[in-house]
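Listed next as structure tokens is one chain, alone, in the form predicted alone.
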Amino acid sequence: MKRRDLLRALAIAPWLALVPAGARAKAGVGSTIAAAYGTLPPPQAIRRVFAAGAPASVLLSVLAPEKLIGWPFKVSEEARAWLAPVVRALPQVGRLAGRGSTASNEALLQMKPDVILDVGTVDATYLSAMQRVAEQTGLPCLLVQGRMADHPAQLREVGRLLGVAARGERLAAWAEETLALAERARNEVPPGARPRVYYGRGGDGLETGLDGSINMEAIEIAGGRNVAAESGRGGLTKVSPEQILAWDPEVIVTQDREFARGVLADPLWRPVAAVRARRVHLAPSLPFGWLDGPPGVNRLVGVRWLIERLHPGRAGGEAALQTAARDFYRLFYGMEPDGAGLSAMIGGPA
């Protein structure tokens, strides 16, 4: 874009129509539109979106693959193999979203997206970001509730929007029929009785989510409970060794291979319950983690893989698993999975 037109651009935007948070009440109750500035253009006329995070772009890829414009993040070559191929090749294009914005009012406004999408936490932060992004470009902007219980009405609402309806409708089937699976077998099971779970994330295992940690959603909702929720409410956090020794956790999930070898061989973790029961389990995270990186839709696969790992057999054993991350990876990611690739990728404890 010439630099006149940019100036041009930015020089209207603040006369934007801003719809803010009002937009989710005129969408209805249940809706998961947080806010929506600027004016949408219609289903038919929406080609190009630019994710303005992991999981929007997650969520634009499963639903409308050929209208996202690019990757907020790195994917390794390993993940895009895992992508149908009208994704597989989108280049790294930056984001909106998290630690700091990599993508410049410049650079959006010269990839011409008809709206920009952004997925997850909504906050008075991201409000007010998503809000200033609209008046400096003049691009209409949209944000939208990302808790694992909004996925079903956020792939029907955001399925609608893009003019897929009839794709957001399958794919929503999907996550309800997951979640119902995951409530029946939380029913089946106590509080009291449920066990309890360290999720040990990065190379030393040493980060966690804290209770209400939309990192911990999966683990939650698969009817585990989360050791770390002892320590309250919050994000992501960093813990030391004695902490996890006096929590004592009886299964500890993880998606880094490196911890997941060897923690089963470090002397220091040999007196947790979970590491003397071998209850540590790697989760699959191809192309996107099952637990979460980024927490998307892509987590709904590792809900069914959690309660076989947590309840063993509550959920129909692992042949019923297979056969249902099969079908995930069919409708969701638009590949065939390879029977023997997928088995190993499962796997079993670490």
Contents of the next structure:
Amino acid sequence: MKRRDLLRALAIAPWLALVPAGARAKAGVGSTIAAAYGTLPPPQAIRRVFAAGAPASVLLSVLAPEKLIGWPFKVSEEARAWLAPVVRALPQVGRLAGRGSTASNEALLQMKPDVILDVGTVDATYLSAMQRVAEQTGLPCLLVQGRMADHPAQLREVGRLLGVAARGERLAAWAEETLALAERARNEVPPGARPRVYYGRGGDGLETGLDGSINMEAIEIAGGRNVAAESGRGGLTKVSPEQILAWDPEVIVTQDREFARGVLADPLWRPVAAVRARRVHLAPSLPFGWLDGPPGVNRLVGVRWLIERLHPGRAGGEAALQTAARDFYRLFYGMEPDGAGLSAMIGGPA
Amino acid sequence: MNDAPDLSRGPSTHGAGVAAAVNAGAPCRPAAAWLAGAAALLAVLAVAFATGKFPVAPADLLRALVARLSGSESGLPEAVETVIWNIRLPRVAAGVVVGAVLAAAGAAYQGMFRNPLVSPDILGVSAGAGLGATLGIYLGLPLIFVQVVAFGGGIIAVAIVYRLASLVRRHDPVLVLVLAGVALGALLGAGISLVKILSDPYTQLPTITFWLLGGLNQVISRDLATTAPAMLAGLLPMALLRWRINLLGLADEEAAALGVDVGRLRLVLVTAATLSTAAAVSLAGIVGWVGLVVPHVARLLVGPDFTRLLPASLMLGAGFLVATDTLARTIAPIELPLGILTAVVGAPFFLWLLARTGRPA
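With the form predicted alone done, generate the form predicted together with its partner chain in the same format.
Expanding to the full complex; the earlier chain stays at the top.
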């Protein structure tokens, strides 16, 4: 008996060590700030911010581009051309993701950030991993919730914490307006009448997201019905062409050029309603995906695009979509998109 | 489909002396058992054809079949025709060939390396193909090139292993070959992990993960047309050399004394198994367990004589993979990765068979 108690105590001990520190994490009601470890410096003292993951780096690059130290992931040359000069040349510095980290704590200290920012779906594993980073490096860590509905509050709150409250407010207003447009579309189109959408990922288009997957958020918000939701809740999954024929989606959206190019001519996909009606839409993916990849504020412009593609006319038509996209690039990415390039990227309705 | 050799022939044809020596005490099966096996395989294929996410009534299936055979119009909706001929047919056919090839390569390797724990990827073919595919996805290559790079990666990995092993002369060549394969496999596995951590976690990583887990859900007839010739070409030497492979189970000197050029035979077999396995992996991703365990099941049923082990492995491998793939696409609302299911289904079945056949009669 004694030995078993000792073993149990030994097993629990490491977890107990987490508790007092965990109590420091604060989460206000209705706030997108999931946790903060360590003491955040006052806004004017925050000059360099390390983005722990891709969504955080996108948030930083739109809110306070001059404070972003580097990109946590590989940003292609093609994508860099669509970014403001101040972030275009930033190096890839690695990410923090528990064991999946590619930036070491030592490298982190060498970069001398004033704060570490992470954005995403926050769970206990993630919280404890970031807490450990904060303890080891002594750097304050800020964790922010990253669902799409959180974007306006996220832009506002992080903007305030970084000392760019006015800019955060402007971006949040754009986000709110877009989400309101989406809500109107949802209110006007009853659930049963919403188009059934298949989101094809990967070169063969056979990867998709189940109900509740963060990759599918934009589709649900823009008033589409994810056909894969019939298969239950979860993340990404692989499906067979047979399954897609059984679902028979009315609209197919994708971010993969190879898939979009091939699907209309592929005899395998010919019986699908979306292909027969030629409602297959390629979402732009520069500098970041309009639908997902990463699941950050970059998707806001995609919501407008989706509303127009799923419910033609409800986002004001093609011309209004072009204008909205130009505004988004100007406002968020701080770059003036060349009109021809932008319209080529957005493409027509079919 | 596999035209397995020796299906109708009895156990005692040519090479009978050696075969009987290798094979002392193995159960002697009459032709009826082979026919029963073939019938079971056909039943599995029929079930595979009749099930799936897209509801196709058995009557419609029959109508489509009759129409196709008689060359007339079936009058069925295009979606049903597409499901039957463009989706299920390539998928079931791929299951047959991939399962047969992996099991046959496993049987050949287990005999050649005199080791029951050997699977067709022991010389690094899966790891090489995996690294090739992973790199292809990371670099954003079109799917067809991902397949080509995977195939090439598998071949190159084994070529390197074989070359390395031939440089070492002081040890048992079989042992050196296996050890070199294990070492290079580990190195390539590390390479795969490196590419995974460098890839975009939101777009490329899921694709890489799904590829590495294996699956037949994406197979279209074009893929099959490009890979099946390589798979079948690899089977040919195994079928032709089937009784000589028995001799590799002996020590090298003894086999040489019986007039076998052991080194050359081994090279031919490694080349054949690698060609077919690399093609199978480039088509289906990494599907483990089939090449390791199906040969054992076959051996429990027909004994170790390769002239009978090969056709038994071909049939069992084909049946097992088609059956597993049918489960993969039906038991859950989502499609389950084949590589996971082969282990989940195969391991308990194997243990059950082991316990059952181990019992004294």
